[in-house]
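Form predicted on its own, single chain, as structure tokens, below.
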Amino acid sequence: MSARFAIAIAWTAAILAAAFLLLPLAVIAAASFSPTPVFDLPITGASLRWYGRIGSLDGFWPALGLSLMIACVATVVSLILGTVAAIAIAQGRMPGAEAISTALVAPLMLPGLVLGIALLNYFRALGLTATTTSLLLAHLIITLPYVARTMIAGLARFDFTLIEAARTLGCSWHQAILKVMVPALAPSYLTAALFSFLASFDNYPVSIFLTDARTKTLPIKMLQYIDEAPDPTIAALSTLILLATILLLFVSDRVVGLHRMAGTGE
């Protein structure tokens, strides 16, 4: 009986969490069909005018294309970087490893704000004043950890004489890297991959010191929409996100599934 009643409490506490989570969602979600023109649950009626506004918001498009492209990269060059730098330190070839390791992740355990007036002052000094390339380099400061620790789990299970067969068998090692090992560890590349983009496109602290007036990404452009004008716009476009992370993470797991990205299954 006692264990069916510890039973019972771990499922409470699991949905009580599960509904604080989800709840401000649904609410955001609910508003963003709201007839009026402010953040009101839509009790008597629906509208979807809203949504059809998205599109015409000020500065929105050229916003988006921006947040696409500097994660899209930035997850790229930190896949390639954070590959190399998780076989290097899995390997135990590297001297400080450990120390290397730990730096990796140095940024995440930096508040945001403090990142960014770091990253300000640094490029500053550098005299890097490119607002595009500013934003690109400092989301992979931001990415490259989630990367690096994520394929360096992965890489803690891997058989690397796997790599050595195949180039016995007559593969380069970037070869070898490609056809065994990218296979293998094609659920920790995905999860990789899934953090570092929602990491970068969701980003706000590091990239308001480094945007201006002409160049700003989308988190950014929405905090503005909402100082200029909060109607419920603003929720419709953040449910819209929402759908589209739900539809990522839903085809993430028709690929490779959620069981295997989150290193409970082979």
Contents of the next structure:
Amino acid sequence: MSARFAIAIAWTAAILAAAFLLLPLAVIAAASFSPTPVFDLPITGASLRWYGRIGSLDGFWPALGLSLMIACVATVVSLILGTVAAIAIAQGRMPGAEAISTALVAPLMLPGLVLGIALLNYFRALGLTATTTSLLLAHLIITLPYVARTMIAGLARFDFTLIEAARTLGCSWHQAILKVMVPALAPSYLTAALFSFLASFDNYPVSIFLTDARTKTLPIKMLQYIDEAPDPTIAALSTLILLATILLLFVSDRVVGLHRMAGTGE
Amino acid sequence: MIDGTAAHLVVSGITKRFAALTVLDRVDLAIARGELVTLLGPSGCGKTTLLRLVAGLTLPDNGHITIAGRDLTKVPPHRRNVGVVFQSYALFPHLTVAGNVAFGLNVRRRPKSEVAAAVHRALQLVHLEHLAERPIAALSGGQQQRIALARALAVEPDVLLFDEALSALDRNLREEMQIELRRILREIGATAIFVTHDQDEALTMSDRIAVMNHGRIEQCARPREIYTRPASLFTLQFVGLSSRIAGTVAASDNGRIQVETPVGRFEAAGTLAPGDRAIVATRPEYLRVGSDGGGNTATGTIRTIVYQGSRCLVDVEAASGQSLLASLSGDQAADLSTGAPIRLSWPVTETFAFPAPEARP
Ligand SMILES: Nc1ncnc2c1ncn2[C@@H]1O[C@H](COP(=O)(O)OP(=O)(O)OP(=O)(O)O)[C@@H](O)[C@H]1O
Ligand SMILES: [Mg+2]
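The structure above corresponds to the form predicted on its own; please provide the structure of the form predicted together with its partner chain.
Now the complete complex, all chains and molecules, led by this one.
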């Protein structure tokens, strides 16, 4: 009897927590279909007019392009660097491997604002003024920890004898990596790429220090739109980004399975 | 090398160090084409390291490795054409059985039809044609072992290396695979090195056994010779049972020595000088009850009798607690009983003498 009661409480708590997390998203989605510029409850009708306006927002396309480009480049580069670093750490013959792996993952623990200010000063000191380059470097620092963490965990479970077996069967070292290690680590790569892409794409606190009047990433641009004209166009844009993310997760789940990506599966 | 044929694989003067630790110390080994040599030795003596050097997975500090006259010392593993069957099998989990076996051929960019034929042939050789499309995870240990072998065979390597390839299998399957492996290697005429620390496996499978200790090959000879003519005290102790008695050389003459021990004075072949500390030894099979088994005799009381089917292993306690092991036929052992006095004798020709290891201070 009391066990059943406890289960009921647990379920209620879980449902409430899920509702608390998901409700803002639902409100945004609902607002994006609002027929009037000011979102009101109760809803009186539905309209797609705000979706049509997204494309004509001032400076939308360059901002989207910049964000996508930075997220893609940062992800690809950190996948390569993260894998190489993780191999070195997993092989375990390097002195200080433990310290290096901690250092690689450390930016995850830093508040974005601190990282942003630090990078701003650092790039100034180096004389680096090109906005796109400093954004790229900064985002690499944001994405690398996600990739390194996932790849270190993936490689810890990888049997390096497989590489040696491939070598004796005629593979050069890089062929062995490509033909044996990469396929065996496919789930880790997908997880790392997803986290990395999303971390870069929606980053605000670091980017804000490094953008200038003409070069702005999408999140920064979106905040500016809200300041300027708070109509449901931004809600429509947010809903689209949400849908794209859900689609990405759905496809990844189909390809390798979310439980394998999270490392909780067998 | 053996039987007058030229050596196919030659390891000469190989030394390998890991930091301050010398793992292989000037190792020489020559193997004829089609020969199977077993590396037998205690854990940590350098067997795996020697195998990895031949495969090119580790580079030596000194020495040379040649296969069919070609110096491979500095050649990377993928250009050596040396196949390896790993203890963990190292099958690729993302490929099917056929995909694993085809791997080496696909890397070599062989035409599809040729690959298919070679895969079929290799799987036939290990009797697993019917599993071609299975994923690796759906195989038993014995099946995985055979697939690992088929994968190594498919590329027709010059030399095949096995690192404790059978040790993960249970006893029955292991014995079955020993015979199977011997058949397959004969069939394809492959030169092979087989690492094991199971001496029975070494005695059953090998053309020759290389007994290793502390990074050196103590003796490399046919199984029978390793057993009946051990070249060192280590080989004598590591392979098979023996009785060993410590003493002092009393006389030396023309390749024959007399050794004075607490159990009696024994004659053996050897060149030690009078006054040297020595160990005299023999194998249990050479001991007979009574005095007419040969020139060396000893007396004692029977401590234990272990029945081993057609033979009996009798442990005799001689003077000052010295143990003598005799393997006796059923009728010889018929009227023995524990606690009874017994006289044993064995031929001088089957008595070995080695210098006693220096006592460590
Ligand atoms: N990469 C390495 N770095 C440092 N030492 C090593 C390395 N590989 C092997 N060794 C050392 O070399 C010695 C021989 O190792 P090896 O693996 O060749 O022994 P083995 O005869 O195969 O033993 P086992 O029967 O236990 O497999 C061991 O003392 C081992 O610790
Ligand atoms: Mg070993």
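Heads up, when I say rigid core I mean the largest set of C-alphas that superpose within 1.5 Å between the two forms. All figures in this text were calculated on a predicted structure; none of them were measured in a lab. Residue numbers count along the first chain shown, from 1.
Once the rigid core is used as the reference frame, the Cα position of L16 differs between the two forms by 2 Å or more.
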